[in-house]
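There is one chain below, alone, in structure tokens, taken in the form predicted alone.
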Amino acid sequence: MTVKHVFLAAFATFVAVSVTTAGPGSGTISGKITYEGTPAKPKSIDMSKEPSCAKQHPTPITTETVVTGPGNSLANVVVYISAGAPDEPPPSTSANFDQKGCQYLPHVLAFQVGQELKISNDDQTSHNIHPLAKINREWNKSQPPGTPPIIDKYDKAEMIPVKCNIHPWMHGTFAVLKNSHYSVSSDDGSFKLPNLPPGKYTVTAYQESYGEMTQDVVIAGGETKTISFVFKAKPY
């Protein structure tokens, strides 16, 4: 898929659905991610060349480039405050990225700039973790079974595709963000951004195949705003 096609596929509409006043204090932006059109069907993954992983999946797993659910919902969409909130220091906890059954868990990992990234290998085979960063430094590290976790961190915000050079079906995304106001949409497409002081914010939704879209939202004290993002899907 070309960059042009990605952004054409990312063309979307978004609608503010409701506003509920909850009293003074911090506010919340919540909502749902859906699609219109016909998305590509997930493909079954053949792990026969890696028996130790294949036996962990009695029912073969499928690709997760686009994950849909009931009511045209979209999972694994990163929703975050891209403007209006200050940068924040990273939390002391690590962001954990696991390799189990020759699969990245979670498929999309969101964490903050400067936060410790901990990558583990739970499999009986070696993996080769290759985050394809363009703003941050790119690296490529091998992780044999039984070895300690790989520890790293990123200095700049970026959406980073991740692949395994040994197992070509293994793909994921690191969403490196400037503050803690983010969410990854669940199986039903829902997301929530709580604890927002009153103000004007830009909310961005990022999907690895369809690109991104933004919406400006104004939060008054203690209110909850519900918004929606609708991606235009195409059967690539």
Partner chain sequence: MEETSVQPTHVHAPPQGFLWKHVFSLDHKVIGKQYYALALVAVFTGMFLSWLMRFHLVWPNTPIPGLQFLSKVGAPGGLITPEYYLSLLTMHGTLMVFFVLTNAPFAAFGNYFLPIQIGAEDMAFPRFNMMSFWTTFLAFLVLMLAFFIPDGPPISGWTAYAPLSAVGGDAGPGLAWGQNLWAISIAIFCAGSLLGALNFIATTIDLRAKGMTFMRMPICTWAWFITSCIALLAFAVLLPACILLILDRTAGTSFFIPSGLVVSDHLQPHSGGSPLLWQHLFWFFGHPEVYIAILPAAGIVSHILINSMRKPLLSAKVIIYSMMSIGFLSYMVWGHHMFLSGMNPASGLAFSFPTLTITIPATIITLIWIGSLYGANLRMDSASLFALGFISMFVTGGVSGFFLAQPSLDIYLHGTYFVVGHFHMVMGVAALFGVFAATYFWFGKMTGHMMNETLGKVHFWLTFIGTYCIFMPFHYLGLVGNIRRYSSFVNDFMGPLMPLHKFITIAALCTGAAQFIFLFNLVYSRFKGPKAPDNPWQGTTLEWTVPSPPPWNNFGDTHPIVYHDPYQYGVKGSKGDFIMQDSPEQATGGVAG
Contents of the next structure:
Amino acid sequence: MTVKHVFLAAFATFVAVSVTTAGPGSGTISGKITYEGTPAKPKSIDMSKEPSCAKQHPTPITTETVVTGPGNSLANVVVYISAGAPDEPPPSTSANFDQKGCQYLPHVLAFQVGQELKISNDDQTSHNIHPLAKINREWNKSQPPGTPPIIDKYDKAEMIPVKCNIHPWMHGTFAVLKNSHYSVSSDDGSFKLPNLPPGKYTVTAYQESYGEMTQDVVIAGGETKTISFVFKAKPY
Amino acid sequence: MSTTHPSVVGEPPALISTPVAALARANARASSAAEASHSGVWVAIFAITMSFVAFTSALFVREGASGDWTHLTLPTILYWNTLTLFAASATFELSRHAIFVGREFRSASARSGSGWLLLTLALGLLFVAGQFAAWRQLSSQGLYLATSPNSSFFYVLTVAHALHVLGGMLALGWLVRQRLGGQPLRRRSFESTSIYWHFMAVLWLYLLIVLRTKL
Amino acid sequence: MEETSVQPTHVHAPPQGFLWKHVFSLDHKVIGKQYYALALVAVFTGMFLSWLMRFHLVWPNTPIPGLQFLSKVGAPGGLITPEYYLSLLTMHGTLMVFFVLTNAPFAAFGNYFLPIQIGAEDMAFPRFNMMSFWTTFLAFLVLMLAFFIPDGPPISGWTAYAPLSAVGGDAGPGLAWGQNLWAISIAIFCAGSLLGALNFIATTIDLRAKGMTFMRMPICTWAWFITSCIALLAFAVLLPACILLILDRTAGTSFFIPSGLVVSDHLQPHSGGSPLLWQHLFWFFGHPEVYIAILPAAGIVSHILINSMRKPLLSAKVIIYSMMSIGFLSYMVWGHHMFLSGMNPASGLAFSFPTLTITIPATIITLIWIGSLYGANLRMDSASLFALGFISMFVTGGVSGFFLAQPSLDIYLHGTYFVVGHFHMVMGVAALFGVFAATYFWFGKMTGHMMNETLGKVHFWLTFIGTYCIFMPFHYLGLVGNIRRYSSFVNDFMGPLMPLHKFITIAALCTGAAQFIFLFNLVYSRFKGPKAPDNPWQGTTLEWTVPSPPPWNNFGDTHPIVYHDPYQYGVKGSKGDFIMQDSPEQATGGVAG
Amino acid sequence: MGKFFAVVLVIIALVSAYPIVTHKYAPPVDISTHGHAIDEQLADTMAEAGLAFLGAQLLLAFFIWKFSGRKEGEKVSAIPSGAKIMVAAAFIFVGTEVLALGVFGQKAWASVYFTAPAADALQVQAQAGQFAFYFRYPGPDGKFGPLHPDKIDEGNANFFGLDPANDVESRDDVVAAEMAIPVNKEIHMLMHAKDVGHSFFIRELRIQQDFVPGLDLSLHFTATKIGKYEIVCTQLCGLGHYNMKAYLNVLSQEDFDKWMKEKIAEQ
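Same protein, different form: I have the form predicted alone, so give me the form predicted in complex with its partner chain.
Following is the full complex, with the preceding chain placed first.
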């Protein structure tokens, strides 16, 4: 990379940032994620091996690979602009990933390339964080109780499954994305991508066990477009 | 210091600085080291045997432990290589005959036998080249080190053996150099090398049988 | 002798220049000292690692200041992570077993004293000898490098059981490059040890002085000789095993990795390998390795004890034959490490019997030591104290072997601290006591300066009592069912055992600190110690006939002639109650030997 | 110095033996049908090894007491009987001990490993993986579905790699993180390792056996006392080794049936 390229990149970023923040005239994509078919029944998690965690859950928690809501809605689906939007520099805020009661909070964490990732352990037991990255560098670190948060960042966009080697039921996802236009669907399956300047976008929805779906959307001006994704659920 | 100790009968008096004493001592030393080379090579053969026993018993265990063992058809060139290695043993014996038996033995600086030694060296090289050809042949069939357990063992055993043959060729090369340069040749060093060299042929025969055998 | 050799091939001239004299020296004495120095570095490193482990076990939430600088990932904020604990454990075991227990009693003292004791000027192959040290040193560097790579040291223990050690980074931190370095280091170490053992054997067979028959060799020479035979066989098996492990790790072969393993959510691409194959190969080396550590120590202790008692042992021959049968039996017992590994249960019994049988020669040796004390005129200096302490440790560590040799008891005791107590007692501490005894006994000969006796005695008492305080409770923990290799005790019933664990940790910290007295004594005496006479302990064997320290060619320009059995003590000689091996005078009276 | 040594050695020997003699540290109470044989064997060995330990240490201390404190030129002597008695003693005492322990004392080993499980034994499959145990019961059809390592999905609680979509036998298989068994009923445990080597140890049950990847072993035992017992891993298996455990839940037959019914309903 030459100095010229750096300068151009910086300039482009500046333009992009000033455009995105330019409130009026920008559009929004919103919608809902649903499924059709029968999803697998969530299974309850037996934490008896880790009593300090088990007692934090009076009723056992269940697996979170597929989280459904009322009206066949699907939570924890990452919706993001996979094409059409320029790459953006990371925000200065950090993405926080907590381990509490031997669960990942949140189960799916979306953040940007280069953004600070802060992993903390609120439990009385050691956890092990093992993001199974393929494009990025794979690492595997343990975090005993009382140790400072692990700070890291990722250089490339990727959907990274995360697991705890000590507690095999703990699984989550890091969604490392190129720009700030992303949303993780809430319990009712809804999502919202605001502040989109006019243009043609490819919107991708990613569900950790059903894979991804895409749609092309054109934003002409200060409008809100509603789209929906319907995943095919499998009973097993 | 050492003067309080009785000196050895037949040794020159213990005077450190006399060149005669130093030379005699050095001779005695060199001969004892050459003496040791004999038992050294037997000990080494013992250790090498043990290593190959470990390799081959690993092979038998692995072959018996799982169902993924498909037998390997050995490249024909291996049998030619076997002949080559045994021919190299024979030429080594011929060189012994030329060097230590008959009239040539008297003339310390004669180069007799160096031809046979050179031929032995060449046959050794030919063997290693032949093994290399066998590896090429297998890999051209798509059989690499990690392809199957039998190809793994084939490469491990033949490469380990070839490395040991190369080690023997170093010793052989040293003998050739001594001989060509008209340097004196110690019988012990010669014999140690020959023991090792014949051992390589026997070891190869063993490996060939192991690789050929189907359990 | 051939007539063709009128010219010497090379004249063995004294080496010139610092580099050739002290670094790349061909002199067996310098090489012996180099091995000793390497073992010293390794033992203090290993001890430091054990401190960290013991500290972490009882105070898991107390940061160890500064540790985060050693490993930012392994010890964030100075708190040891589970994987770093296992790294420490693996490196502690590897350093101690390979670089201390193999190097110090065998390679270091063997190198220094075997040629002198048989009246030789040097080893049979001085160049191989130098190479074997530098190979071992390289192995040490490769191993230590694992501390400084981002991946960290391996976490699979010194036994490196496959497939944990074979599948690579998926199985955990340290199992990618850390484990590679481990396997490479051990392979190099095997090569170095093979060279060394070959040299020892050839030297003993061929370079004995005139009159030095096999039965006139001192017991420690015998021990080194028998040990080198064991080592030759053992390392010749471990080397191929390491090569196969390296190939599994780097070349995608499947010697030790079976099909269908899912490690960290990754289905492994290997198929058909056998994890038990690694265990068989490893323990075929591993059990004899115990005797590689303990036999030289036993030989050294016999040698020192005879000198301190001023009388020969009841029977040196019986000791030598017992050592030989131990060496022989050591190759028939490896399966007792694998009682619970799913071998055929009948082979469990088949391995149990020879294991129990080893007790017989071991008991004979012990009884001869103790019985020989009867009627002795025992000198109680530091060397002697450590030799006697060795016997006590050997007994303690030996009797616990009785339990573990039985598969039915192994069902309960396998994998508990009982095993840890057993092998630390008999293989670790006992062998180290042999090394300490040897150091106090021979330091004067090796450096020309005597060690300080008072410091030596203080060192002995702290170490003797300290090691009992550390390792005896390990047996109790094992009986209760405390599992070894746990980085912290989260088990429900560990609570009541914590006071015992605290006691052990405090004992370990104190005993470890006492070793600095020894270190100080070594360094101080090396420079400030009184000058050592040629024969400070009125010994009889050939090392006492040469100056302290011996000249580069040991015996000057003479060749010693041996007239006697090695231990002519309790007789009337011209110099006192002993006759030296190279003295032609005849013994009158004395005790039968 | 010699007398001091002797005193210290005697103290060490006695203090070391004290907790053993008083049973301060002893294995937890046995709850198995075969464990008594192991316990007896342990007690016998402890008595014999303990005597050997005390005998040797005290004799050593006594001789050091008596024969230390060197006086220059003092005459030395040897034990009159010489080495022969030592060799004979070793052969007779230790030899008998070896025979006794090695041959007659193998009942316990035989009772665990040389007998076949009863035909009506309850089959449970135990799977060890980094770093938890999971247990599988065949369910109402009495059959275990086949394992597909590529289908393992821990986040989705598919710890065994079952494929219920294609394998009918798998659909009713019960998977649990605790090992519930009925009391006084023989259990035939099938052991399967998912990734690396592990081990299965229940102290109270006097059962310990390695999981060897690629080698499915089996073991059988009967628990005789209702209660909850810890199952731990004793084979170094990676960073979470220290925390690899599960519980054995020994229930009355009725409670077990109830437990099983709940589990089947959950599937």
